[in-house]
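One chain is shown next in structure tokens, namely the form predicted on its own.
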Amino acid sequence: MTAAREVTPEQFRHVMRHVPTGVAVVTAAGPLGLAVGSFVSVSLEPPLAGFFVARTSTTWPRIEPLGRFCVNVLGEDGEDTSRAFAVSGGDKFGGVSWRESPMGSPVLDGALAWFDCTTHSVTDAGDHVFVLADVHELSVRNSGRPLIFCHGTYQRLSRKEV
């Protein structure tokens, strides 16, 4: 058996880049704003899903004490949007139309699916947190396909039906 070498962060982004995700923004009363990549369902019983946040999140540590936020899984319509929402600073709402959850939070008009949740927990994880969400309220476009983000890019699902 050879000794396992040691991965550097530039060969594992390098790989990662081929692993497509979802893209979708995290929003909280403020208004308030952050960008994900790893939005992940975790629990049917009860209902948990989380996502991670990078620790030099600016906008984060804003939403935590609020203990309450919305998933907004964005369509494929959404670029701009997550875009808007992915850079630190400065007016992420601008020209984003938005109405309250239930509990308060921004759902994003664009969204495809949202989720309404409030923090189970936040757990350290390298050079992010892990969220782990109670989700109270969700709901889902009738029709649309998610954005998708893989090999560096904003990707598209084929409109070929199966």
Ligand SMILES: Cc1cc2nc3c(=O)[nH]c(=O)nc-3n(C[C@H](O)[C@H](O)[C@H](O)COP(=O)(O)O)c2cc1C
Contents of the next structure:
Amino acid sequence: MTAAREVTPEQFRHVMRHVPTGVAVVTAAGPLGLAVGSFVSVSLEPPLAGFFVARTSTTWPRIEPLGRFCVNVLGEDGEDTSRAFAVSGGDKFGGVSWRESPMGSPVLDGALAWFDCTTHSVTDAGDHVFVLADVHELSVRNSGRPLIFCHGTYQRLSRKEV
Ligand SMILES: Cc1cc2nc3c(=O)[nH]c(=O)nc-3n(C[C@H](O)[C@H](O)[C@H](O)COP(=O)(O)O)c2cc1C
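The structure above corresponds to the form predicted on its own; please provide the structure of the form predicted together with the named molecule.
What follows is the entire complex, opening with the chain shown before.
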């Protein structure tokens, strides 16, 4: 068997640019928030979802002790919101309107869908941690299309005729 080839961060990043993701903002009381492209459904019974956070995040260490947060999935008009929450530090909520979720985390007015969560577990994942969440409440706010991130830019879905 041949030895596994070393994958460089540059190669990894280059190829991963071709993998599309949705865009979500993880919010918590404060208000606190950060943009993530790694939000994923994990389990139906029990309802679990998760995302990955870089160890360099300055916001996650402030959310983690609260033990609760809301995941806001952005619609295709959410590009400015995503940019605001992808900046480290500062007042990310200036100009962003929101209300409290049933569990007291911010639900962004522009969100397509939201998930009110508590932390189930936080697991080492290389230079990230994997946050597994119990979902307690969830709702679709409008029927718009999701914001997509791929090839290093924001994209929109278009329906393909079949
Ligand atoms: C489209 C997009 C997706 C992102 N996905 C993630 C992610 O899944 N995990 C993560 O830790 N950071 C992700 N980021 C980067 C964070 O939003 C960014 O590092 C932010 O500055 C963190 O802020 P903080 O230092 O306040 O935590 C993403 C950024 C963008 C624009």
